[in-house]
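A lone chain, given as C-alpha cells: the form predicted on its own.
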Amino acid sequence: MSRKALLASTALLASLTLGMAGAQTYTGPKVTLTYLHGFTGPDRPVMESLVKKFNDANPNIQVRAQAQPWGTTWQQLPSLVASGRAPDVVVINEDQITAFIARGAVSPLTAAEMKAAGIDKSRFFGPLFQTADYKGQSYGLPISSVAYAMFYNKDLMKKVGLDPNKPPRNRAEFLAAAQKCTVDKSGKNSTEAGFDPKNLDTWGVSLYNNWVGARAAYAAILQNGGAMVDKDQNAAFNSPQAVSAVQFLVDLVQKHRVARPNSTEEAELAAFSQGKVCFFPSGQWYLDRFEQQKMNFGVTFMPRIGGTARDAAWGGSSHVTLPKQRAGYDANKRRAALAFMAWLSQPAQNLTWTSTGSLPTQAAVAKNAQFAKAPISGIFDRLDSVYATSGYPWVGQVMGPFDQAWEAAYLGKKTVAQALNDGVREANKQIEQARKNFK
C-alpha cells in the first residue's frame, strides 16, 4: 500500500469514525465485561490486539476476552444463560444466531439503545445486517463475513478468446464462457463438430458433492427468485424456481458436459490449481492458497446462472449480540458492552479484522484504497447481494437435506424435481420434531 493510499485511507476512516466517538463514549463507573468468541486460529491475534486498543482507551470498561471453539460454545450457551452465568458479550455465528434467538439466549437491540451507542445499521450491507435479525428486531452487529465468489483463471480465458477482465454476469455468458472453456486434447471445445468429452484438456466449471457445492445451487435458487422456507417457515426449496435453478447447474454436468461428473471439492480444487478448470466457485477462503501459487486469477461475484430476479450469493458471518442475563444485572455493563460492540464494528476496526480473510462488513471499508488491486475486490460492487442462510431457528434441518438433494441431482442419482421434493419432506419432518425445542 502506498504513502499516498494509506494517508487517504486513514482520512477516511477517521472521518467516518470521529462523528460517532461521542455516542460510543460509556461515562459510568469501571466495569469488567467477559468477551467470548469462536476465533482460535491466525485470527484470535487480531482480536486480541483489538480488545487490547480498546481497553487502552476505555479506562473504565475492561474487555476479557476469552476464545474457544465455536462447538464449544454452541453447547454452553444455553446452560450459562439459564443459571445466569451468561458472558457479558458473545460472538455467534449466522447458522446458530437465530436457533439462540427463538430460543431466548440472545437478548434484543432497541433501536434507542443503538442510538445511544451510536450504531447505525444503515453503514452495513444491508443482508448481513439482517443475519441477526428475527421477528423485527435486531439481536447482533456483524464484524466478520465470507462469502461464495467465482474465481476464474485469466490464462485460459484468454487462450479461448475471452476477455479474461470481463467476467460473465450472467447465465448466457457463463454457459457460453464454459463451453469455450471445455477444450478437448484435440483442441476443439464443447460447441464444435468432433468434439470428445471422454478425452478432455480442460474443463469450463467446477462443480462438486459437498455442502459447499450445494452453495452455488443455494445461491442459484435465491437468483431465480426461490427461497429456502416459505412464510411459515417450513422448508420449499422445491419450487418451481428452485427446480429451474438447479436444473441449469445439473445440465451443465449432464447435458452441456461442460463441468466434471461425481467429482469432489478437493479434486477440482487441485484442477484449478493446475489451470485445468476455467471457472471454479467456491469459498473466498481459497483466496491466499491461489496468491501463493502466483496463479493468473480473477475473482467475481457469482452470475446470475439461476435467473434474473436478483444478484445472490450465499455467505458466512459473526455477530456480536448481547445474551440475556439475570434478573438485577447491571445496566452499566449493558452500556459498556454496547459501547464495546459499537467500537468492534467500526469502519476502522472492521479494516483491521480484514486482514484475517475477513470481507469488509459495511461500504466504507470495501472503499478503502487497500483493496484497489485486490483480486477480492472483484466481488465488492455486489457484497449488498450475500445472503447468509438465518432468518429460520431450524437451519441444520433445513440445509442438511437440501445438501443431500443437491448431491442426489448432481450425481444423476434422482432428477433434480425428485431430489428437492425428497429434500423437502425430509427437512419438514426435521422441523416438526425441531418446532418443539423453539418459542
Given for the second form:
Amino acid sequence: MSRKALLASTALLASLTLGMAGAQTYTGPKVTLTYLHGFTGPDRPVMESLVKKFNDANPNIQVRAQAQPWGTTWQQLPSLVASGRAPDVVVINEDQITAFIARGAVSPLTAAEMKAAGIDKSRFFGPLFQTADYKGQSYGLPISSVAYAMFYNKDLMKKVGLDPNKPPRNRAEFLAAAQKCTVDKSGKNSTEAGFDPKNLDTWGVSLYNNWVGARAAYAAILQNGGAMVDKDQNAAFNSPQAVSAVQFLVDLVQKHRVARPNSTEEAELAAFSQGKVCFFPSGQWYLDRFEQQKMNFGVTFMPRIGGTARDAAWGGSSHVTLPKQRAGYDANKRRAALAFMAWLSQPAQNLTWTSTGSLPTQAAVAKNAQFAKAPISGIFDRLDSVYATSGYPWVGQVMGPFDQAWEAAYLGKKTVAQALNDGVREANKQIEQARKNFK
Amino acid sequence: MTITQAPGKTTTTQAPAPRPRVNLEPYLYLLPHALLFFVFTVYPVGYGIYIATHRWDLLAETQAFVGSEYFRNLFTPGTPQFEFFWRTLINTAFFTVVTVPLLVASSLGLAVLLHRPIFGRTFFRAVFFMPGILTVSVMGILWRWMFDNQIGLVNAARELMTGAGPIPWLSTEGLAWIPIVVGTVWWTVGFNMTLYLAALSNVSQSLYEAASLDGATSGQQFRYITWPMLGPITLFVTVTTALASFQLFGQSLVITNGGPSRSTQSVTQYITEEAFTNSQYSSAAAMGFVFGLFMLVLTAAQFRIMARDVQAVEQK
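Same protein, different form: I have the form predicted on its own, so give me the form predicted in complex with its partner chain.
Everything in the complex follows now, all chains and molecules, and the chain you saw is the first one.
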C-alpha cells in the first residue's frame, strides 16, 4: 500500500468513526418500521442492501422498505397521513418537500431529537441540508443529491488553443473561451469577419429550451444575487439582477452566436458526444454516458456567468423525513426511526449511496480517496453552493412559468425582460390562489 | 292487502299472506354491474363534485365550501384558468379536427388495399398494426427524434434532397403539431384498420358480383356498396377516434412537452398540471367536469348526426 493510499484510508476511517461517534443506538423494545422511498431504478438494490445491513446490525429495529414511483407517493401521502396510515419513514424530493411541510404532512425534527440520535447538521452541505428547512425548523436529512455541472471537451479546447486543464470560472473567461470554440465550416472563428453562424462546425456552449436548459438560467440568476421568490414568497425572478443574468445567456445565442438557436437537449447531447461543443452545462447524471464513450472530458462547477455575487448551481435532492402520525403514536417507533435516519445519512452509508450516481451530501464523503481521480470530483470544491428549488410551498407555480419564460427568451420570442415579467405575473396569479390552501 | 300477523310476532305456521310479487331474480343479475357502477362511477363523480365545490385538501383540517368559485374561475377573464383552460381546449379541438378525418380515411384506405388478395398481405397488415403495441413514451421519443430541430431524420432528409437548412419543428408554433399528428396517425392507424378489415369481410361478395354484372366500375362499387355497408363501423371508428383524440395527453407531453408556449398543450395535460404540479385539486376537478360535459355533448351530437345517416342508408 502506497503512503498516499494509506493516508487516505486512515482519513476515511477517521471520518467514518467521527460520524459514528455521536450516534446513539436505539435501546427500546423491538419495533417494526415501514419505510417508503422512490428509488425504483438501478438504485433500488443499493437501497435494499443498505436497509438489510441496518436490519442485521439492529436486531430490535426491523425496517420494512417499500419502493414505489415518486409520483405515486406524492399522490398517496396526503391520504395516508390523513387516515393515520402513514409510513414511519418516507423519502421526499426537493421540489415537493416544502409543499408537504406547509400542508402539515411531515413533522419537524427538534434539536433535542437530532442531538439524541447523533445527527449533526453541520456535517451536511449547508444549502443542501436547508432544502428541507421551513420557517426555522428542519424536517429531513439529505441522503441523495444531483446537481448541474459543466462538462467540457478537453480535446476540442486544446484544438482551439485553450488550456484544457483550466476551464473558465467567470463571465469574461467564459465568453472568451466560448468565442474561440465557435468556428464555422470554413474555419472562421466567431470573432472574425465573414464568420457564418448558420454553418457552424463547432461551438462554445450548449443551451436549449426544456426545463433542464432552464436550470442554467436559474443558476445565473442566483450567481447575480437574484432569487426566484421574494421574502413574502411571491415570484421575483424578474428583478434587475435576474434580467441581467438571463440576458447574458440569451446574448450567447443571439449576439455572440456561440450557442445554437432552436436547439434541443438531445441535439446538444449528441453534439457534445461527437466533440462539436466545448461546454455542456447539464445534470451531473450524464457523467456515466460520457465515461462509457471514453471521451476526453472534464467536469467543473458552473462558472459565474450570471454575475459575481456568489457561486451557484441548481441541484435536486432526496430527504428522509418523518410523516406526521396520529396522536398516541408509539414514541419508541419515532426514536427508532430517528436512529435509522441517522444511520442512513452517515458518511459510510452516503459513500455507498454514491455508487448510484448520487453526489455526496456531506464534505467528509466528498473527501474520500475513491473520488480523487474521478472526473466528477471537479465540482466537489463547490458542492456547498448547490441550491435546490425549495423553501416555498408553490415550487410548481414558480418553476412552471419560469421554464416557459426561459423558453420564450431563448427562442427569441420575447425580450428577456418581457419574458420574465410575463412569467412572474403568471406565477403570482397562481400563487395568490394557492395561498388560500395554505393558511 | 291486510296485515294478519300480530306486530312483532313472527310465525311460520300460518299460511302465507298474499304479498305483492317482487321478482328478485332480474335485480340479482343486475346487481354485480350496478355495484361496480356505483363504486367506480357514481361515487367518484359525487366525490368529484364535492372536491370541485370545496377548497379541498386531504390534509387540511377544514375544507371550506366555496360553491362555484372554481367553475367561475374558468369563465372569468384574467385568471390563469380562464387563459389556459380555453387555450388548451382549443389546442385539443384542433388536434381532433385534424386527426380524426386523417385516421378514418387512412385506416379505411389501408383496409381496402389490404383486403384484396395482394402479395405479402399479412406482412403489410402486421407492419401497419405493429406500432400500436408501443407505449406512448416509446412512440413519442421516436417521433421527437425524427423531427428534432438539429439532428432529426426529417431535417436530414430535407437537407439531402433540397439542400435547405433545418426547420425548427419542435420549437415553432404550428409546426410543432406536425410530429404529434404524424406520430399519432402512424401509431393508431392499425387498430382502426383492423376494425375496417373485419367489417369488409362481412360485406357479401354477391353484391359486388351483381354490381360488376351491371357494369359498375370499382369506384362506383366503393361509392354505392362498400361505403354504405361500412356505415355502422365508420360511426364507431369516428366516435371512438374522436374521443381518443380529445383525450390527447402522452403524445404532446413526450414530443413537445406542450410547447412552445403551451401551443401544443392538451386540456388533459393542463388539468394534470393544475392538480399535481400546482396542487390545485379542486380547480382541476372543476375543469374535469366542464371538459367532461363538452365530451358528452360532442359525442351525443356526433351520434345523432351519424346514426341518422346510417339509418337512412339502411332504409334505402
